[in-house]
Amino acid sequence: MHPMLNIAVKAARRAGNLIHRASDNIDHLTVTKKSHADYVSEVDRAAEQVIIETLLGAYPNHAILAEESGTQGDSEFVWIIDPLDGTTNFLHGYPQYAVSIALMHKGVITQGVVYDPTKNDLFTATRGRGAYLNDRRIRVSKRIELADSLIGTGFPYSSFEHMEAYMAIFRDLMQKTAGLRRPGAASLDLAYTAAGRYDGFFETGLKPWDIAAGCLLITEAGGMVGDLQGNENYLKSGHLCAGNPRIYEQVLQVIAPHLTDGLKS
């Protein structure tokens, strides 16, 4: 494993056992409420500290971007975390959320770690080296029609100015697939998008730490990552679809026809 990527699957397991152990006591927790349904609480912040300290302890000079607590140094290599993303489902004791860390070097991904505590599921990618399922090789699927395809999405909770075009683009793939899911963390979505489980993956207005790491794992699975124009301002824009080649193109196509000037990036 790369010394880089050692280091932070130390950090996310470190912010994953003390998430797992919180969880056992969701009602005492101090939560704060960021905007619309927008939450954040105790355990995000430790986990955060958690986690930066681990990185920083080792690479005391590179920089950090997270979502807690924002933009800290000036390197060329930047660590992209989200302690504990599906804050949500955390709080409501819905067993699906994750912690997710990136590692970009001169403004490309080079490091990526979704680490799902509850079930212990360790998801890895190295650029060139290929994406990991705890130590087992993962691949993106091999299904070649989007009407046999289980697809992925997050629908919009806190900014609604996409709303209009999100449904239209919902309510078409509802009817040209096998199914539509949206748990409720980006990260592992894209995580399981990576490892098959999801054909294709759509959302809008994501953030880097959402993504940084998922879209490192599908790319060294095999897997295409793009904005939902097919181009690769993802990460600025956060509009977001992906998956295996195939079923990449077809659910571009389902969204072609809906793009608003907002969605375009």
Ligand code: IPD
The other form holds:
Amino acid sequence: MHPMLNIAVKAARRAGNLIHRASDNIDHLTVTKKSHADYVSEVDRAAEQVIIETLLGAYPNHAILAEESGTQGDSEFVWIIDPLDGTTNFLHGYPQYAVSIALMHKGVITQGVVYDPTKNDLFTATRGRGAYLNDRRIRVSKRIELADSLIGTGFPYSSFEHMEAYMAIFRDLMQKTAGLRRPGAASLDLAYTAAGRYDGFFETGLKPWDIAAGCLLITEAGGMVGDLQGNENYLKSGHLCAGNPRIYEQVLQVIAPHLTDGLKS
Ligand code: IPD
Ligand code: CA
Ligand code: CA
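Alternate state requested, the form predicted together with the ligand (shown: the form predicted alone):
Next comes the full complex, this chain leading.
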């Protein structure tokens, strides 16, 4: 394993263990509302601290971009961290949440970890070296027909700016696919796409920490990732489409007629 991935895995497991212990006691947690339907708990913050301590312990000069504490440092190496992706699920005892850690080097994501503490599932990727679930190599699905495909997504829940377009895409995909799923943790949705459990995925309004690790998992598993027009600007725009190469193209075609200016990058 690449030494930088190794440190990321150590950080993700530490945070995951902390989250797992705290999941026994969710009714007693201090929870703050960041904006409409957007919550943060003391667990998110504690997990983030453990991750940052672990990463900076090994690489004190690296920079950090973390969901709860923002940016620190200035380096060509930037760790992008979502300490608890799926906070709403976690707070409800719904077992679908994960720790997501990615390393960006000179603007390119080179390492990614998504760790699901509820199942002890560790998804990892190093650029150019493939994607893994625990010790097993993973690949995107081989399905070629949209009509046979299972598509993951996330609903708009806090900002409803793109809701009309989203609903139109959702309505079309509902009729053209075998099914849609919205489990509530984008990093895991992307990891599942990499593992071939979904054939495709789309969502609007995501943040870099939701997707940086998951997108590397998908490309290293032989899949495609882009914004809603199939361009590369997704980490910035947060509007994302992904999948195996055949289904990715077909989902983009369904999306195309519904794109508003705000959804184009
Ligand atoms: C959220 C989850 C959810 C997605 C949201 C994210 P959080 O992350 O990934 O699946 O639909 O857009 O904000 O807030 O639980 O870390
Ligand atoms: Ca998140
Ligand atoms: Ca989070």
